[in-house]
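Single chain ahead, by itself, as C-alpha cells, in the form predicted on its own.
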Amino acid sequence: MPASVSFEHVNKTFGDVHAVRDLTMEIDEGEFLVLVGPSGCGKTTALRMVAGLEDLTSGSIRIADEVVNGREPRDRDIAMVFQSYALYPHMSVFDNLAFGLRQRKTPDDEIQRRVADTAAMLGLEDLLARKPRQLSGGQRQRVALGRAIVRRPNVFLMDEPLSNLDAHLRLRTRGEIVTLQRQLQTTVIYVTHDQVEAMTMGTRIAVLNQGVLQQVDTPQHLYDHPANVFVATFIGSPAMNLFSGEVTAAGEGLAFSATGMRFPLAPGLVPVGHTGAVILGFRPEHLRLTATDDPLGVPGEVTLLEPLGSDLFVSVRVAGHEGAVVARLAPETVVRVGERIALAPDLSKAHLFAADTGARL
C-alpha cells in the first residue's frame, strides 16, 4: 500500500553547514513528488533522511502517520534507487531482483512469481540469467528499478537514477518510470537537478535552494506563478527574462520603467501603494519580434541563434541589461547575428517581483 510522507520542521546540519532548514511538507499517498534544485540545495539530504541514512538534527518525519525518527532503514518499508546502479556484479539479474526478498525470508514460490511479474513489467524476461557486466546502462538501470519494485514497498525513493544514461535513453526511461508509478499507484519521492525531468515527471514539484523550500506545486502552476525570482529562473528552459527597473505613475495607471523601455502595467499586477524598485519578468515565448519603432519594443543586437527545429531561440544584447534577453520565436523567423531588432512583450503574461527580497508581488 502507498504511504504518505510528512516533513515537520526538519533541520539537518553538518557542522557549520545548514543543509536543510525548517522543511515542512506533506507528500500524499500515491503521489509522484520531485525534489529539484541546484547542487548543494539539500534535496538528496532530505531524501536520505526519509530513508534513514541520515539522522535529523531536529524535527520529525512521518511515514504513513508514524514518526520514523531513529527507526532503522530496513524497518521503514521503503526502497531506494541510487544514482549508481549498486547491483551485485557476481549475481545474475534474477538473483539481484530476488536478493531483498530472500533477506526477508519470502517463500520461494512467491519470489519466483514476483520476479517474473517485475521482469515482464520492465522487459527483462530474456536477461534474467545474465550478469550485470553483460548488460547495457539502460538495462542495468531497469534492473535497479526492478529490485525496488519487486519488494512492493510503501514508498520509493529515487536519487537521480537517470543521470548515467545518454539523452535518448533518459527520455525513454523517464517515461517508463512515470508509467510504472501509475500502474503501481505507489508513492515516489524523486530527486533531480534537471528541471525538465522534474516538469515532465512530477505530479508536484518541490523547489529547494540553500536548504530552504522555495515553493511546492504542480509543474504548470510553478511555471505560470513562480513564488520568487529563484523559482522563476530555475523552472523553465530557457530561463525567464528579468529586467530591473521602477514602478512609476502613468496617467491614472502605473508603468514599468528601465533603460530603453517603458511598459504600462495591467491593473492588479502591482499591489496597491507599491512604487519604486521592482523586477519585471517575461518568459521567452512571451516575447515577439516587432518593428524597431514599436513603442513597446525592446531594441537590441542579436548575439546568438539556436535553431532547434520546432523553435528558434534568439539571444539579444539590450542596453542597460545584464546578460542576454532570450526570445522563443517561430523556426521560420529570419534574423541574423549582429542585426538590430526589437522584441515586444505580451504584457498580460508579465511577472513582477520585489527588488529587495525577490518575492512575487
Given for the second form:
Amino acid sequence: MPASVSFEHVNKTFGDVHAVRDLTMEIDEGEFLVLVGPSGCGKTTALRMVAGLEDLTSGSIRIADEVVNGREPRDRDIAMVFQSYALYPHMSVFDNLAFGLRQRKTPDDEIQRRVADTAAMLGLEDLLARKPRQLSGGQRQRVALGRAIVRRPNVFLMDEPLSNLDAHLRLRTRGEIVTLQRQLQTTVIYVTHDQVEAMTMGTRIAVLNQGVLQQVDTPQHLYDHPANVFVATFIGSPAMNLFSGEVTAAGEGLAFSATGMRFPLAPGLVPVGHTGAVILGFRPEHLRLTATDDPLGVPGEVTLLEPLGSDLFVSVRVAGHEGAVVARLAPETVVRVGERIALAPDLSKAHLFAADTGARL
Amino acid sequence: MNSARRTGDRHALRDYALFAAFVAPNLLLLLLFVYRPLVQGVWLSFFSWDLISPDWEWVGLDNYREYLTDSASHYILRNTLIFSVGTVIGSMSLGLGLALLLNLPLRGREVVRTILFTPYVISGAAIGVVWLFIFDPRLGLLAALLAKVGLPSPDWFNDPNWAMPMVIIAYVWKNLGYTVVVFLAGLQSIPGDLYEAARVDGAGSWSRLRHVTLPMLSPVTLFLLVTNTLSSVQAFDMIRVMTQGGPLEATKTMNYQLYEEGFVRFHVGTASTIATLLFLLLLATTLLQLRTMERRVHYS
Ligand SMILES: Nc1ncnc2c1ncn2[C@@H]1O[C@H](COP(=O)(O)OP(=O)(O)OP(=O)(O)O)[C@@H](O)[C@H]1O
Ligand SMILES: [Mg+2]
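The form predicted on its own done, now the form predicted in complex with its partner chain:
Starting with the chain above, the whole complex follows.
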C-alpha cells in the first residue's frame, strides 16, 4: 500500500545552520515527488527526516496520516537508496537483498522468492553470489535499488541515486526507475540537484532554496508559471533570460522599458496599477531572430554558438545587460560569432517578477 | 617486438637494481641481528655449554629428548598456554568492549583513551611493582575493596591457583590500551552510512553489531589476535617482578624458563632448545590462526 507523506511546519537546524525552514508540503499516495535545489539547500536533510535518520527541530512529519516523529526508521515502512549505495561490503548480493527481510523475520522460502523476483526485475540474476566490490558502478546501483524494492515499502526515499553513474547509464536508469515506480505504484521521494532529472521523472517537483520551499507543482506548470525568479532560472536549461527594467504607462496600456528596449505589455500580465521596478523574463525558445531595425527587437552581438543538432543555442551580448542572452533557434539558422543580430521576444510568453522580492506578478 | 622485449627487460633490470639498493641495507641488518642469532640459537641447542667454558659438548638431540620427556616442562607448557589464552581472550574481549564504548559520542572519551593507553608505554617492571601493592593480601587496594563487600582477599602470591590469574589481570591491564586503540581505529574506518542502511533495513543495535560492526572489524581482529598472541607468549618483565615464576612454578612460562635456564643456571643448550621450540610453536600458532581465520576475514 503506497502511503502519503506530509511535512507540517518542519524545521531543522544544525547549530547556526538552518537547513530546512518551515517546510509544509503534502505528498500523495503513489506520487513521484522530486525534491530539487542547489547544493546545500536541505534536500538530503528533508529526506533523512522522513527516513527517521535525523530528528526534527520542530514541526511534524506524517506517513499514511500518522505522525512519525521520533519513530525508528524500521518502524516507518520506508526504504532508502543512498547516494553512496551503502551496500554491505562483506555480504553477497543475495545477502544484501535478503538482509532487510531477515531482520523482519520473513520466512526463508518467501525470502528466496522475493529476492529472485527482485533480481529478475533488475537483471541481477547472475550476480547474486558476488560481493559488491566485484560489481560495476551501475550494477551496484541496481543492487541498492533492489535492496529497497525487495521489502515492498510504502515509501521509497532516494538520495541522488544516479549521481555516481556515467551520463549514458544515468539516462537509461532514469527511465527504468520511473517505469518501476509506475509498476510498483509506490510513493517515491527522489532527491536530485539535476533539473533535467526533476523534469523528466517527477509527477510533481518541489524546489528548495536555502532550506525554504519555493514551489511545488507539476513539471509543466513549474516551467510555465515559475513562482519566482529563483525557480524561473533553476528550472529550464539554458536558463530563462531576465531583464531588469521599469513598468511605465504607455497610452492605454503598460510598457516595459530598459536600456535599449521597450515592449508593450499584454493587458493582464501586470496587476492593475503596478508600476516601478520589475524583472522581465523570456525562455530561450521564446526569442526569435528578427531584423536589426525591428523596434521590438533586442539588438546584440553573437558571442557563442552551441549547435545541438536538433537546436542551435545562440548567446548574444546585449548592451546594458549583464550576462548573455540565450536564444534557441532552428538548427539551420545561419549566424556567425561576432555578427550583430536582433532577437524579438514572444510577448505573450513573458514572465514578470517584482524586482524587490523576485515573486511572480 | 624483439627489441621491445629487450627494453622491457632493461626496465625490469633497472627496477630491480633500484629495489635492491633500497632494500639491501635493511636486509643486511636483519640478517646480522635477527637471522644470524636465530640460526645460532638453533645450533646451540645441539650442545651442552655453560656460557663460560671454552668446551662445547655436542649432544645431538639430547636436549630436546630431555626437555620433551620432563614432566616439569609439560607443566610449564600448560602455564604458557593458560597465560596466553587468558591474556589474549581478556585483552580482545575487554578491548573490543571498551573500544565500542569509546566510539560512542560521549564526553570525556579523549581523556579515557589517554588513560587507557598510558600503561602500554610504561615499562612492565614498573607496572609489576604497582600491582604488587594492589594485590597485597593485607595492605593492598584490592584487599580493601574486597573487604568492603565482606570477602577475604585470596593469597595471590602464595596460592598457586591465584598467582596465574593475578599475572594475567596485570598483563591484560597493561596491554589493553594497545588493543583498544587498534580496535578504535578499525571502528572509525567503518562508513557511517552502513549503519544507517542497516537501521532502515530494520536492524536493531545488537544486529548492527553482529552484521555490520564485527564483520567489518574482522581484518583488525585477526591482526590483533596474531600480535597479541605473539607478545603474550613472550611476556617476561611483569612475571619477573611479580612472582619470579612462583609460587611452586605456577606462573612459570616457557619464556621465563628460558631466562632461568640460560642466565641463572647457565644451561645454554637447554635455553636454546626452549627458544627453538618456542619459535616453532609460535610459527605454527600464527600460521594456524592465519589459515583458519583468513577465510572468514573480509578485506574491502
Ligand atoms: N550533520 C550535519 N551537521 C551540520 N550541518 C549539517 C549537517 N548535515 C547537513 N548540514 C548542513 O545543512 C545544510 C543542508 O544540507 P543537505 O545535506 O541537506 O544539503 P543538500 O541539499 O542535500 O546538498 P547536496 O546537493 O550538496 O547534497 C547544509 O548547509 C549543510 O552544511
Ligand atoms: Mg544531499
